[in-house]
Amino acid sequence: MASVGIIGLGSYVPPHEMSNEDWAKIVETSDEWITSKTGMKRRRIADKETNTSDLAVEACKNALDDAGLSPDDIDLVILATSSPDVPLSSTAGIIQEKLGCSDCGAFDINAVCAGWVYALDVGARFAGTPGYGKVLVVGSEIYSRILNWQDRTTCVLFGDGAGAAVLGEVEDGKGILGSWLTSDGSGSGVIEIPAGGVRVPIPSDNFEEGMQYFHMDGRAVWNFAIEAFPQAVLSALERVGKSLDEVDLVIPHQANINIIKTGMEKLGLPMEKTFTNLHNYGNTAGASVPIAMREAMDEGLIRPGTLVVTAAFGGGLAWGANVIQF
């Protein structure tokens, strides 16, 4: 098979911002509390008349324009989300039509905050093979449409954002090296919206208000993800034969700092080899990484020669890793 890479790289972020001050104006908490439990400071907010679709679009068309590529050399656009705009159809195929993408398939992924590394693994077995020479891979959410805004134990924590990627052949040696994906489904319930599905619809005898929104046992996902992380990380060096040594970053997903530096002791990697911006966007679930991904390229932290390793753990429960050599 062809080696296969990341061509071009693109993210957006809706324009406005919503600290914690503002937050600690609608529901009983502090920029103090905020930040020393989860290291946010910021979050972007969605307007009303903007769909999931709309932010991964725009991310979408940053990626295309990284590659030098029109929307009519892409063959395949897999979304990752767990916001999408209706639950059906797909919201990759609302994507396809909305940014021009001519003759080509759309599906969507939902793996939750570990779309995106579930999403690029998919793309990167597609991509070079014959009738897919260029995919487009991207996760984007609006999670502020799913949070109970009353509920402070989880309404804080999100932000809304989309990133994307451009997959094709590169050299040998090079791109995507590959992935180590798992799932645990007795975990299901730690992370859900426990009605709009055929379990329990809406309306239904069995529906109560609330149920509509996104529900976290905060304790369970804490416990999950600090033995998540580094597990995802160590399984997708193991499985490309490349060693802890050899990574130069490490990109995770931003649910928590406290989560990020629990898992960096674990691995004993210091912070410095990894890459944060949870305090500007807030989780943004599976738009995390490849957003976190973009700014670390525009800081000069992944250049030609770089090997980096993303992760990312949520709802399923779902985690995993991909490996990238640059």
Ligand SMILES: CC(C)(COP(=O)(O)OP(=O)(O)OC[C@H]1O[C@@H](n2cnc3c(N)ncnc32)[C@H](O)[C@@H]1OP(=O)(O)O)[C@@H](O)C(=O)NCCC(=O)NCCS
Contents of the next structure:
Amino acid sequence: MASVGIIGLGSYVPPHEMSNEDWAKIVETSDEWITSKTGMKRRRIADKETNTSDLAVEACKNALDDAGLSPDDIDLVILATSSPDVPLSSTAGIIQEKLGCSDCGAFDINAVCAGWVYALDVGARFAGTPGYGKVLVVGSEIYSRILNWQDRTTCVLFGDGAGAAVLGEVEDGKGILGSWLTSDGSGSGVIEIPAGGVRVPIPSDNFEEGMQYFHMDGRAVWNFAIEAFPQAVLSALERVGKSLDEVDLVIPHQANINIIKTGMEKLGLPMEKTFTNLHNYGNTAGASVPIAMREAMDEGLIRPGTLVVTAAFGGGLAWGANVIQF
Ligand SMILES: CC(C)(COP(=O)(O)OP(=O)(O)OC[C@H]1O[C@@H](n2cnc3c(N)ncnc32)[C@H](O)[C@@H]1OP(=O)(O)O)[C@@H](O)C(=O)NCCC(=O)NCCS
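Okay, that is the form predicted alone; can I get the form predicted in complex with the ligand now?
All chains and molecules follow, beginning with the one already shown.
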């Protein structure tokens, strides 16, 4: 089988920035609380006219430019999102049309904050096979639109943004070496939007209880994430026959600086071996890993020869990691 890797990488965040101080004017919180509990200082918020597909299209254009390709070169669009434009049809289809990729498949993947690592693995299994030369994998989210802006325990934690990768054939021995994905559906209620599916359809009698919004048991997620993150890194490395010593950079889902510090400690790796930008963007869910990867590349931390592990965890519960040899 041909080696498949990232041949173009792009990201996009909406221009409007919202600081911790801005949140403190809306809910009872403070810069001190948010910074010490999460490491976040600011995040981007999409305006009302912008949808998840619009952020995705901008990230895809940047990834295509980086790859030196045009939309017509793409055979498949895979979107990781848990904040789609509409529950049905797929937002990937909307992206395909807005980008102008002709004769091209498109579908969504919902693995919440682990969506990117799932989508990259799925994309890598298509790319380079007959009919699917180039695959566009994109993570895009507008969580500001699914959060309850009165719930301080969740609203301050997230931001909007998108990241995209073009996958195609690369030199032998390089590219996406392999992935490890897992889930535990017994924790599906730990992070959820209770209404809007068939269990609690819209319109619902329960809207005054905020069932249409994102809900999270923060402490349960913390306990899960500090184990899931290091487990995903180690399991993916084992699957591809690489050791922790060989890893140059770990790019984790940008959920919380304290989760990342604890996970890196459990792995026995110094913080210099990771990259974080959550202080600028908050948690952008399925978009956080490619946004971070693009910035790490721009800062010269990812070069030819760099071995990267991307690891993500979140609602589902779902978690996993990809091992990428640049
Ligand atoms: C959310 C999280 C930061 C909360 O930190 P914590 O130490 O668990 O805090 P607690 O939930 O115990 O709350 C402590 C206090 O802060 C309060 N609090 C919660 N949100 C607050 C906010 N934005 N500002 C100020 N106080 C807040 C709580 O009400 C509680 O007050 P009380 O003691 O009077 O009841 C932490 O649990 C976490 O990071 N969990 C993982 C969340 C995550 O990453 N989710 C995405 C996964 S993909």
